[in-house]
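Shown here is one chain on its own, the form predicted alone, set out as structure tokens.
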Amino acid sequence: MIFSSDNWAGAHPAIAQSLVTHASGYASAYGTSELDRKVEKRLSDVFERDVAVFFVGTGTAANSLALASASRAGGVAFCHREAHVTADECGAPEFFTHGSRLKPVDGKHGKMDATRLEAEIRRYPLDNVHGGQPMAVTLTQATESGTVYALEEIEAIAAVAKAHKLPLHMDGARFANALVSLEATPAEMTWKRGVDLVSFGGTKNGCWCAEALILFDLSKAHEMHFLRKRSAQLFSKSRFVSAQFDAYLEGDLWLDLARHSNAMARRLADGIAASRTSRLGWPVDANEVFVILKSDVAAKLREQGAVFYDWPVPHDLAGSLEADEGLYRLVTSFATKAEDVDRFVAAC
């Protein structure tokens, strides 16, 4: 019963199979083997146009690096209060970045609200040098709350950031679970609603170690070229990462994967919502799952064997927990088994 993260999974059978595949011979280096191209040529087919694409170790490093292309002196970017990019990834963004800002935005179960969004961009008039200048905005999807922006949320947030000449980006480390959830293509996700650039997560979906930053805009490409060199996420064996993303794409199998692990969040939210001793935090979107527990029942459940986080309470949520319950996020993956969800529905 192992709902921690889905970065505990282990790769996926296939994406295993790849890495071995392409371990022998030789092939040239730092993204310009034969391998590399391919999966960038698929990449543009999959997002319905042409695209640059950078291979990198790490969504931290994607989200980073991001920003740091959007960068000016006093930088504001801008993102939702309980973001991964503001809560979890250790002042990176801000590093990269050479020292701008992430400013919270509000809103409902981790998506930013677009009229907050507004508001808070106009707290810094581009004439007013002691506040700093607009950057960027960034938006997680899925979020950190386990939600999916509807394709119409993407498109009020665009209208905002491009009312105001700044760039959008999207956090995807959960890119084809949201995706899978709404039905939508990749193209209508994105670009046609208005964002600029894509952090597009494998990791968390069955690979081993593969994430890549996608740019619609190709005029950018040759700055973030130097960007992601001086970032040390330049890989020489790129071919390592380009042969997850081989298997990954090929069959649709990354979104096979992910309609497996929502529907196993799914099931796990359907259980809990009948058990008399839990209930949901909010709705289930994709692959977590945040439940309301009493503390000893929590304890019990560990006891068990089921593993799972403890979760900060989201300032939307403030106060509305008992003082003997507590916050906790189950998480689904492609490796989630059916019995192992019923086995804790059970146990509640």
Given for the second form:
There are 4 protein chains.
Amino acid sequence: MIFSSDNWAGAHPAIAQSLVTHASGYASAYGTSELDRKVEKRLSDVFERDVAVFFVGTGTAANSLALASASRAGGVAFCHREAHVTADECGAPEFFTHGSRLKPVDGKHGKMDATRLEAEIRRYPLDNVHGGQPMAVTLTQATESGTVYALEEIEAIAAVAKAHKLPLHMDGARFANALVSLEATPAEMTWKRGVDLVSFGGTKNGCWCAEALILFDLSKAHEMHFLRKRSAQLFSKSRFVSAQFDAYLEGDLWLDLARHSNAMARRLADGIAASRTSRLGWPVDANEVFVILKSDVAAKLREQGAVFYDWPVPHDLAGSLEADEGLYRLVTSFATKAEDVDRFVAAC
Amino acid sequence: MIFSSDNWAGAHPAIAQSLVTHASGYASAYGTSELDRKVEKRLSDVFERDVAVFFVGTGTAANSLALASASRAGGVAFCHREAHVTADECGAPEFFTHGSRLKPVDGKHGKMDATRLEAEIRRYPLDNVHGGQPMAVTLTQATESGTVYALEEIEAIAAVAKAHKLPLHMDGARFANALVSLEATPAEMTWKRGVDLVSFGGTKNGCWCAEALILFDLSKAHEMHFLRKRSAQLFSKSRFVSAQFDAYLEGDLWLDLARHSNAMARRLADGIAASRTSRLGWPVDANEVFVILKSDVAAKLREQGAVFYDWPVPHDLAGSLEADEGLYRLVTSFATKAEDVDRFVAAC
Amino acid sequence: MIFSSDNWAGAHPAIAQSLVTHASGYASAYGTSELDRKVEKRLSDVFERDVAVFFVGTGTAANSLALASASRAGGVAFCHREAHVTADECGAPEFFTHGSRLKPVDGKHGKMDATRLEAEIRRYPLDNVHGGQPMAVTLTQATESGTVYALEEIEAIAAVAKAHKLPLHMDGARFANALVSLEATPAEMTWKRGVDLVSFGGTKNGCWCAEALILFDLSKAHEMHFLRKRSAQLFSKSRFVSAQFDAYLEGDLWLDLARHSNAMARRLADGIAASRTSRLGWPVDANEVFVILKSDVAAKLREQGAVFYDWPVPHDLAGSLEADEGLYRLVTSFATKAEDVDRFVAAC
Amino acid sequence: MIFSSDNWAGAHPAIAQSLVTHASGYASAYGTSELDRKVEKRLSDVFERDVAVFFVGTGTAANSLALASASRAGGVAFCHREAHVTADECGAPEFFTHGSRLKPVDGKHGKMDATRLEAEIRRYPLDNVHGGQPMAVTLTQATESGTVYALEEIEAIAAVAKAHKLPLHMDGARFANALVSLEATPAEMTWKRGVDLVSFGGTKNGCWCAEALILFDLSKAHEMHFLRKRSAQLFSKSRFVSAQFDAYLEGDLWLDLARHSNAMARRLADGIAASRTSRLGWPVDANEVFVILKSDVAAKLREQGAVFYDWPVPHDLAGSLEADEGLYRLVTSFATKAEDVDRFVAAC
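Here we have the form predicted alone; I need the corresponding form predicted together with a further copy of the same chain.
First the chain shown before, then all remaining chains and molecules of the complex.
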């Protein structure tokens, strides 16, 4: 009953096997091999337009490079208060952007509120050099709260960003989970709604280590080549990433894996909602379930082998927990088995 | 006849297979799994003392983080004029160290001369704030010229570094090739000779993507955890690296692969030395062969399918080439076949 | 009736004159002249211990260098939510510290609350690499709200900082105003209460451009020399700063100027408190008066020549203003005349 | 007989007096006062076109900000091997540009050779991400060797820079000395010859602390406002700089001071050339004289009160000194007296 994180799972057999398949033979290095090109082309198909693709080692790298490409002196990037970029990346975005700032924006269930975003941006008028200047907006899809922005919500945020001439980045560490949740196409969820750059994550959804930064504005690609290399993120044996993505995208494996993962979360959520000892913190859209449990129930579940994390209570939930209750996060993955979910629910 | 680079080869079957073996099951993320611990312990055995191990994605990352740990304001790091850190890392060391400088030091065949190193360091007296201050020395083993520092040469450089209280870093992208060339132990080639940090590379010697920064001074480990994460180099599914190293170190596979690679280079060098149309630029110590060829010979070899790079003529060789001659680099790897070597030599 | 800011005033005649006096003759450059040494010695007397003194061009430089000396990877510095470092320095502290973060701490009237500081620091446990690590605490004395930390309040904050092994920096852009407000000695207000570094500001109190970073820990001085020079803050004709400080400190001119400035603010505050159309936002400790006025009263005052800034309503005052009221900031300086204050009060 | 540096002199009486004149009264802060505007306008007149003016505290700041405005990832800026930016600014340009590199270019007597510049730039082809990318060219006028680029030499360098689409920066710490040496106008020496940014220095020529970065491309001004503030170089009492420049430019005082300074150097050079114990290292164009003396002569001169620095022997002079000879630098300034020059010459 491992619900600690989707990155506790290993790799899907087809993806690991692809690394064996491509292990022999020579291929030109640093992202110039045929397999690299094939995957890049495939991603252009996925997004229904020409995209520039940059493989990197971590989601943090993809996010930080996206922001680096928008970097300005005294720059301020706007993100949700609980976004991964600000909460869990140890200042990498600030380092990659030479000291810019991440300004938290509030909003329910992990989603930036477009109106509040507008208000926060207005705090940095361009003629006030003291405060700094807006430089980018970044949203997480699916969010750190396991919720998913509706297409209209993305559009509303993009409208604010565009009005201030700010690029809009999407942190898609759980891109596939959001996509199947919305039953949208990659194009619909991104550039058709005003997104300019995407961190396209494969690691949390069954890859070993496969992350790509996708640029829709090809004129930004030249500088990104240097930004990536300067950040020590250009792999020599680049095909170890493209081999993973090759299997990942083949036959829409990636969408199948995300569907499974989301279904397991749904099953978990339904079970919890029906139980007497636990309840959901907020609605479940993707593969993360936030549950309110009495502390002793949580302790007992852990005794029985369930693994999951305590989670800080967000502002908009404060006051709605009893003194003996806690908030906990359960994450499902491509590897989650229905029987483990059912055991957990039964144990609740 | 692919002699372009050892990173054009893929992965050794045992290493790729290890990624399949470890693909199933759950393991805690971010370098905390049992397999991660096992490999770290194994590396302590390899180095015959407790070491702190930091997996990263690229050799550039390992080198840049090593220098970052020695960073000072206005800092100057000393390296050979043709070292990888200064020639081929797109300013990553400078970026990771917030704008320090790499000062080139001369020396024959890619090896820093200890006397010249001393002279260069003395150009930065500590009471002259204008020039900046020395912060580190970094050497490459094996060097970019395919040569290997003798143990006494490392010791001489370490003595200079210590006299100026500077940490000594070894860029070991081809650590194994140097090691088997010297028939030394890892301990003898590093800390017993005064090396403080090692970039321990596996990628060029048969791994997909396996690099580790090794610290002998454990008191530096705390800050390095944050430096690595801040640089977006902490992998969530860390076992994808440890699984590679596990197979790499098992049964001394790494040394066998390096021995094979070096033997292929020796076979190539011997063949070239015996040929009438070509000669060696300088002695061959590891898995790189630098050869002087007439341009038309090089062209013909390429027509026959040989792949190798032109190489800039270093200072100490200038004037010794004829007008119609060029310098070329041939690199062998774990995957190089004797028949390809022999075909190349025959074609010379 | 200029109450916009104390930096709208020019320089005190004695200070400007000192620049004329020292204009002739030769003196060694870059902070090594006799006059530089004399002023440094004088500052050691002022602080009753040996201090290391670094002249810089702006308060922002002093603050940013102070934090730079405490810089860590993924570092987090703690300051009041409305502190100058975070509100008005355009990211200079983040730039100088290579991308660290300023974490806002709440507290009434511009003063960090020690208990909340403790809670914020605890959000960054040292074994959680993802969040980053605490690196420094910085307080402003007098605060951006014109209030002054009592000595016990400084001590309480220092106790929290020390418990977490964090250096404590004091932004003393209005150091003198705070000092005469407390009737304390410089030693009592700083190192005797646990402060480690001070930005000692002269510009706002009658100098042209005279700021100094004071280090009590002399072992940090070596690196600071390089940090300052690398930040382009080492003046060649350093005596243009020391000549100002020489006159500033002579005969305690600096304290007299601050006393005058504070007295003018007190006169303004008393007049406002006694008026029927206006009231104070919060108590006045130094040379800044925050006043709540009806918008039309503010407009009329401005018509009559009064110059002062609108001020954002802080959290702890929200809800206590009427719809037609605004918050305004009035700053007095060494140059403020009692008659201007009286005219303003009469006009209220 | 102080010939150590032009920054050992104080300030010209008219410039120091201007700070007294402008000490009283209020003026808006941060570069927005009437006097600031007046001086900016005056500088547009000086350069015969609209320019954007940014006052900063040091020449190092002006140079570093100029390069920062051209910053690219993995960027390489080209300068003469002995340029101030690379020899004497403690890595400030590298810090301000987030880790770019200064690539030394050779050339006689401190002047970059345009052909060699072209060759160096070509070492960084834009499709080779490993080496980094060219980002700017910076020349020093007058040079660190006291020589002055002829207008055609500037034009030749500008042509190379333009061909590679690189901005050309002029470090004009001794701008006035070069200008009167060439008998050219500021426009002719800068933008008419292809210069894009100028560090316009006043400090070495009779100001206390007056440096300005001049941009000819007004579209770069917005970002520069934030770059400057983020670098802690925006002065609150900005008029302390504009008051200096006001007097400096008034009645062409700046040109008179530079003419005097150059004339003193000429007198020194002529005297030395005529002496039997000393000779010039190379031609004298501005206010610096490099002289070759026997060590015992140098020692005797110092005994008699002459102050001047030893200077490292440049590459192109190596071998032309006797064993008992040394190279020394003598700098004249606005404050140098003919009698001191004559005493020195007589003592030679």
